[in-house]
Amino acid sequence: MGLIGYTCSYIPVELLSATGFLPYRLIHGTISFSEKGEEVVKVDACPLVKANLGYLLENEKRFVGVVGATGCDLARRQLEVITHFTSLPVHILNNPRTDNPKIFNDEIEELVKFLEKLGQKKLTPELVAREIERWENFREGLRVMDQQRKAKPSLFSTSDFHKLCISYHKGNPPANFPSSTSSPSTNPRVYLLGSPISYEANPFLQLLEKDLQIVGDFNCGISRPLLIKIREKNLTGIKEAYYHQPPCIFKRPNKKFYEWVSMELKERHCQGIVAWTLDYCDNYEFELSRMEKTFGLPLLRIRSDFSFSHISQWQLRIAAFAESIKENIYV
């Protein structure tokens, strides 16, 4: 089955797949294909974009199309890179920074005539309905499991469940969901916030869940499917439910964004907050000291290219930034 590529959490994954193309979200990050992105784009790019160039480039056989979002310069870039350089057809649905469902609901409407032509078939209100329900099936069984790792103490842990949300960003439901759980951690509990975490992230996980909990995140490639709920099986419920999810940090003014993270540190019962962000993320490098200030909670500031060069330094990082709850903790 050939493979759709998409870009972003307000790309209804249900239009895509109701072409009968595979939905695949591009959230690669390796050097290796980030090396291979450098040849399209100047060096000091945002790791995320070139690795997904580099991916883009090698697999191009394998896709039929790609859906992008604006949402940073950078995410804006790749999509004419992806044009100029390969022979794939190229939609940019263009998500509005500003408070605006109209613009977002009429580029619904032209994503809607793009992939009509692209799947060659009309997206009729059975068809939409079907993948509507046949993705919120998969979303629920997510969002139990993702119960469990919200437990105190949590009993599933993040480097598994970003396993299990690669699946879905793949477009590949799992047959069965976990019926056991993970040994329960009594680490301190972080949240985890910041740019995208790739497909190859997964051993980062594992390094700080060896010294802290990951009990909740906002985080393309991890979380951020699960806070989509379609409410109407038709396309007016996928404009609202895709529209009114807790924003991306870019949206301006970014106060929901704040008010959402919040309540999720309370509701998780969080004493840290261990913030991932990509060479070159200013959406997150910029507004760091406003979250520290904002969540009142420790904040542990971790920054990568994707390569593991520094994986001593971040071990002994998040070895003392554990002890340091724990010291808050018995004061």
Given for the second form:
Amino acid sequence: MGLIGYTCSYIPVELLSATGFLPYRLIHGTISFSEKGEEVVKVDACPLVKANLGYLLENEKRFVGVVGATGCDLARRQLEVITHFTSLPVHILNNPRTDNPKIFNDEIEELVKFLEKLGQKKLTPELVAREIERWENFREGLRVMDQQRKAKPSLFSTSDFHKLCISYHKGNPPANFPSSTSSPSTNPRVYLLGSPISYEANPFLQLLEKDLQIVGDFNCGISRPLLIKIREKNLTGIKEAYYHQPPCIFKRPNKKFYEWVSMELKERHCQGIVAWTLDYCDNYEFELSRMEKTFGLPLLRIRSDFSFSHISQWQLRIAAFAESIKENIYV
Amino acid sequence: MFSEVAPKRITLSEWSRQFRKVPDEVIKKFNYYQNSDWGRYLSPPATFFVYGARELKELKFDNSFSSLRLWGFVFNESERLFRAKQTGRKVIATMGDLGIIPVIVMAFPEAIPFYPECFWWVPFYNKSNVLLTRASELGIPEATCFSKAILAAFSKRAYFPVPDLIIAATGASCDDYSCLMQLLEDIGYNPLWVEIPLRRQGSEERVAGYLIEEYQKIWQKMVEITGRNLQKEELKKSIRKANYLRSLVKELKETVSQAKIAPLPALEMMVIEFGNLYGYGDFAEWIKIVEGILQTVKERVAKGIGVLREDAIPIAWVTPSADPILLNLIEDFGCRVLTTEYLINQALVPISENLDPFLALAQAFLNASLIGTTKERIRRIKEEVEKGRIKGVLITNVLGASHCALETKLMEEELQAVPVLAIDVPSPGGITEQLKTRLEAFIETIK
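Please give the corresponding structure for the form predicted in complex with the partner chain, as opposed to the form predicted alone shown earlier.
Then the entire complex follows, led off by the chain already shown.
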């Protein structure tokens, strides 16, 4: 089945899949893809953008088109690079940065037109309702697993949870959600946030969870879709749910992002935060000091270009961080 | 004044010697805010060297009287903004939009718009890392666009007065400013956010509609701040003023570009292009300065004289140089900057005077450099290349600037007909022999 690549949590998968193609979130992250991407952008582009470009350049034939959004500047501009260096049809959803639902709603209407043309079929209300049902079930399954992750002690690791989320992002629901859980973890409870967690980042999550337990996250690549709950099974319901998801950090002002994460930290009884950022990720990198101040919890900063060359350093820092939380040095 | 001297680029010391010829009564004649008591600004560039702009000692300036006026005025901006505040004017920071919002602000007689982002030149002129270091202390990552100096300037509260209002434009533009403006909230400022939509073919009308709503929001805020409920006619007047300046600069650019010998250096031309944004805080005086420059240029063209050699190689310059000395350098190496794309196209196009003023402003903004595709952005440069007028293109990137990272290779693809050199502008005082060699090699290639 042909894939429709997409780049952002604000793009409704229900509409993409209603075309009959498979929604495939572009969220790759390996050094080799990143190096391939560097053939078409400068070295100081964000590694995620470079890796996605590299992946697309190597796998163009699997795709029928790409839908992107104006998340960050680089995410928006990567779509122009795709247009230039591939023959794929590309559509951009102009996701407003300020509180402007009118723009978002208009953009969804435009997206429907693009998809109808791409899929050569009408996205009828029945079809849309069916897709909403399907994807809501999928999300509900993930939400159940998330509750186990959130439990105290945590019953499900984020590295395992990430694997389930990958199936969501690649458009393939698992046949069954795991019925039995991992063994309870008594490691210090932390929240993970920052730049997107790529498909290939699972070893990093495993590394973290040797000493820590990630009991919640605000990351593209992991839990972002869970926060979207469509109540009315129609286009209006899609617009409402996708617009009113807990806002990305790039929204202006981004007070609501801070409010949401603060609430999550309390509800999930977090003892610390791990901030994972990619090189040149302005939206997160600029705010790390502010996060430390605002959230009032110890924060471990880990910056990556997708290579694992610093793994020994990371191990040491993660262990030290876990130790400091255990000893309750900060809180 | 100075009509007897041949046009050339001169040093700071030469300017100081030449300045002695300026009579006192002439110095008294030129004032900002039309105030002859404290509004004088005519001074040799060495004045600003003494104030800390150490790079001026390395720069070369045009030696005309009209350029003297320009430099005195431009470097006087900080003082001017503080004076504005002292005299009860409303100082409005218009960030991230570059070109349209000041036209709205200027409709209110006692309001002074300014662009804090233009203070990113300060570390370069001062050859100082003070602002960049402060930005790091405030948590900004090292590998960030030089615009981070702005956050530091806000935090230090020494480079411009505390604005009465900060209008912060965000959306389909570059991220660096948006992230910086967000952090302003942490140091006690409260920006009014304005949405910049994406430009796409076929959606212009819809996009203009969004912009109109945003501009009306700003208008209302200005009414609230100034206590003046102005009629739209005042906005139309402001548009006419902006258009007059835009037409002057257009004529100037065309005259300079078509002249056989470059009648004005690239550095002064860049300063003039940026003046379109907000007239450096005194629109009326800036218009007179540009009129003077245009007059000088016309005289030079009529006499067939200029500041560079006739065989200087015509190139295009894409993205403004964070370090002004690069513009000097490229001329020293035998080039002439014939055309530019400094990211401010929205400030250069005429604004319709026959439409509702908000719609007219929205339509003008739809020409913005950064809200559409790279292809659109460099269309004019490509046309000049195709006409054979441009022999090479120099792109000055800033490491960590989001748009630079993705645009450069696309530009190189589009401009394959001529040599293109893309350089990352180094930190203040960081121009190395290696960089100079690269520039020289680029010029050799064109030759």
